[in-house]
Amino acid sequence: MSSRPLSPPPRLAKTAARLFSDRFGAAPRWVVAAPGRVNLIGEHTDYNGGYVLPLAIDRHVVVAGGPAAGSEIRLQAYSAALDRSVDIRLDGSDAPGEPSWANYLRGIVSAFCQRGLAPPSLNAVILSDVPIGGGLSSSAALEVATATLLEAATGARLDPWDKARLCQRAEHDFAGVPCGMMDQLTSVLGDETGALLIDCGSQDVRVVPFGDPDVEVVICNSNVKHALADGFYARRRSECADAARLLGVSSLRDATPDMVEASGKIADPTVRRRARHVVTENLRTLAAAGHLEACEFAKVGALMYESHRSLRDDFEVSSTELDVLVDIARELGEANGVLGARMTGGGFGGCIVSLVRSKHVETVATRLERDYAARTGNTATTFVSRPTRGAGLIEPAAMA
C-alpha cells in the first residue's frame, strides 16, 4: 500500500466518511481512494504485451472502511451510487454471482484469503466519481481501492505489480472479462507528474513529464455504457492470439507490421486487420511517449487520429458515438486548440480523450456537446483532468 497519503477532493472524502458514520454508527478508521485512468495511446495493446501510455485521472473510487462488531466474519459492503448494500463471507469461499456489482469485492477478497491474508469483519462504503461504463476504469478503481482497504485491515503490503494483477485476476475470475494490466497498474502506480509509459512485455514502467500547463487532457463522455463482458473484448482477444500463433510469436508485441503484411500465414482478413492494429499501436504509443516528453504535443496528436482510426477501421471497437466526437474535435481542429483525439477505453461506447490548449478549453467542451447533441440525440459530459497519484490513504485532513 502506498505510504503517501492522497488528497482526492475533499468533498468525496468527507462524504464516504459522513456515510459511514451515519450507516455504522462509527467513525471509519480508514479511508482510500484508487483513481480511475484515461489512456493517451496504446489500446488494446496491453493484453498482447505491448505498450501503452495512460495517466490516472482525478476521478475516484473512495472506500470508507472500519472493524465490524459480531461473531460472523464478513464483509458489509454500501454502495452509495447504487443504494444497496452486499454481505460477503471472508473466507474466500463466495463464487460470483448478483448482484453483479459485488463480484469485483468477492473477487479482492478471495485472492487475498487464498494468499492467507484473511481479513477481520468489516463494514465499508463505496463512492465514486469515476463514471461508471465509460471506459475509465471504474471497475479497475473499485478494485485497487478494495484491495487496498484490506491492505490496510490486514497490514499487508503488496508488491504494485503483484497488487495489480491480484485486481486483474479478480475480473478474470469473477467479473467474467479477460482484461490486460494496464487499468489496474495505473491506479495503482499512477503519478500527478505525468502519464505511464508500461510495457506490458517487460513489465518496465517509465513516467514520461505532462506538466506543460498550456495543454490539457479533456475527456468526453459519449454517455453510450460500454460493455466488456458481452463477449466481444474476449473475442477481440482470442483473435489476437490466433494472429500471434500463426506468425510464429509469443504475442503481437513480437510481431512487426512486415510481418503482419507479408506473411501470407493469416489468411483470415479479419485476423490480419486486428494484428495489424496491435503492431502498428505499439509503434504509434512509443513515437508520442518520445513526443510527449518533447512537448510535441501537436506530433502526439496527429498519432492519437492515427490511433483511432485504427480502432475503427482494423479492430472495429469504435462506435457511433465515438466517431462524432471524434470528428467532433478534428473539426475544430489546431486554430481552435484541438491538438488530437480519440477513443479511449476497450470501446463499443465511453469516452474520447483529447489534447486540447488550454485557453481554448471551454470552448471545445462547449463545441462538443453541443455539436453531439444535434449529430446524435444524446447528451454528452466533459471534464479537464490531470495526472494524478495512485492508490492510497486519504490523509485525515481532507475529511476535516
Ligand code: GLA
The other form holds:
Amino acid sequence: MSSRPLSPPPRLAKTAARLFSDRFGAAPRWVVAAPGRVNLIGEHTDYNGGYVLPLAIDRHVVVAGGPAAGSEIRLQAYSAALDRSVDIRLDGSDAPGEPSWANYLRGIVSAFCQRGLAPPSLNAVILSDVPIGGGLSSSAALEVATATLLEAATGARLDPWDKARLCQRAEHDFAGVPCGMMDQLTSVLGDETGALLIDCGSQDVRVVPFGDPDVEVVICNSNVKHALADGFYARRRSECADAARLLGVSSLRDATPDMVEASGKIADPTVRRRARHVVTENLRTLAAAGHLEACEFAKVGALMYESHRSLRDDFEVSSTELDVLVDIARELGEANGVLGARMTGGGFGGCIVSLVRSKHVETVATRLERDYAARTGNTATTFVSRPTRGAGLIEPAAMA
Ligand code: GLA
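So that was the form predicted on its own. Now I'd like the form predicted in complex with the ligand, please.
Entire complex below, previous chain first.
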C-alpha cells in the first residue's frame, strides 16, 4: 500500500531524485515506485472473473515529484527514458492525445479530479527499468506510480482495490486497452514473500509463499514488442463474452470444460477454443497455486507448459518468437534445471517466464539467448526476479 515506505528502495530512486534536482533546482518532496509484474500462470482469465497467479518483480517505474511554482495548475513530467517532457492540466480537462505515453498520466489525473482530488501544481521526473512492451506491465506500473504520487501530493489514501480499479479505468479510457485487473492490482498489492493468487471474481487475494532459494523465476524477453491496443485483445475479450452468453453463465469463471465441449452449445469452433482455454486455465492456475505452496515445482512447471500450449493453440495469442523460446526451455528440460516455461502477459510478443533450479540459471540464460539468436536472428535478454512488494513512497532516509 502507498502508506508503507519501500525499503530497500528500487535501484532507480537515487537517480530519479538527482535528475529531479538537476532539472527543477530543488530536491523532490516525494519519490514513489511501482513494480512491474510477471504472471506465473492464469492468462486471459482476469477479465473472465477467473484466477491469476502473478508476482510483482524487482523492476520499477520510479517517479520523483515536488510542488511547482507558477500560476498555472499543471503537471510538468519529464520522462528520462524518452528525454521528453509533457505538460498536463491538473483540472482533468486533458483528453487522450500525443505523446501517447502521457495518456497514462492524463488518465490518472482525470480520475483523481473526478473524485474531487485535484492535485496542486507539480513537477515530476519518471524513470523505469520495466521493459516497455514486454508483457511485464510497464504501463500499469506507470499508472500506479502516478496514482501513488498523486496520493502523496493530495494527502488522499486510496483503498488498494479502488486504486487498482482507478488505474485500470485510466487504461481503458485513455490508452484504449480494455484490460482486466491483474496488472494494476499486482503493482499495488505485490508481496515480497510470494506470488498473489487473485480470484478476480470474488476479489479475494492470497499470498502463495515462494521463497525456495533453489528455484528462480527467470524471465526472457523476446524483444519483439506487442501492441495490445491493436484490436486483438478487445477481440479476445468479446469472444469470451460471446462464449459466456452462449453457455448461459455471467462469466466463463462459472463454466466447466464439459459445458464448453457439450455439442451444439458453442457452434463456432474459434469461440469454443477461446472458452476452452479460459476454463482449463482457471483449473491449471488453482492447481499450480497448490503445487507452488507445496514446493512441487516440477508440477507447477508441467502446468506452465500446458498453459503455453493452450495460449498458442486455443487462445492464439502466442508468437513465433515466444514459441521458439518455450521450445528451447523445454528442450533443456529438467536435466538442465528447467522445470517449466510459458509466455507471460497479453501475448503477441514480449516475454516468457520459466522456473529454473538456481544453480543452472546462468547456463539456461546463455542457452536461451544463444539458441534464440540462432533460430530467429533476434536478440533475447534474460533476467531473474524475486517477488517484491507493491507500490509505495520511498523514505528519504532510505535513499541517503
Ligand atoms: C494484459 C492485461 C491483463 C491480462 C493479461 C492477460 O496484461 O492488462 O489484464 O488480461 O493481458 O492475462
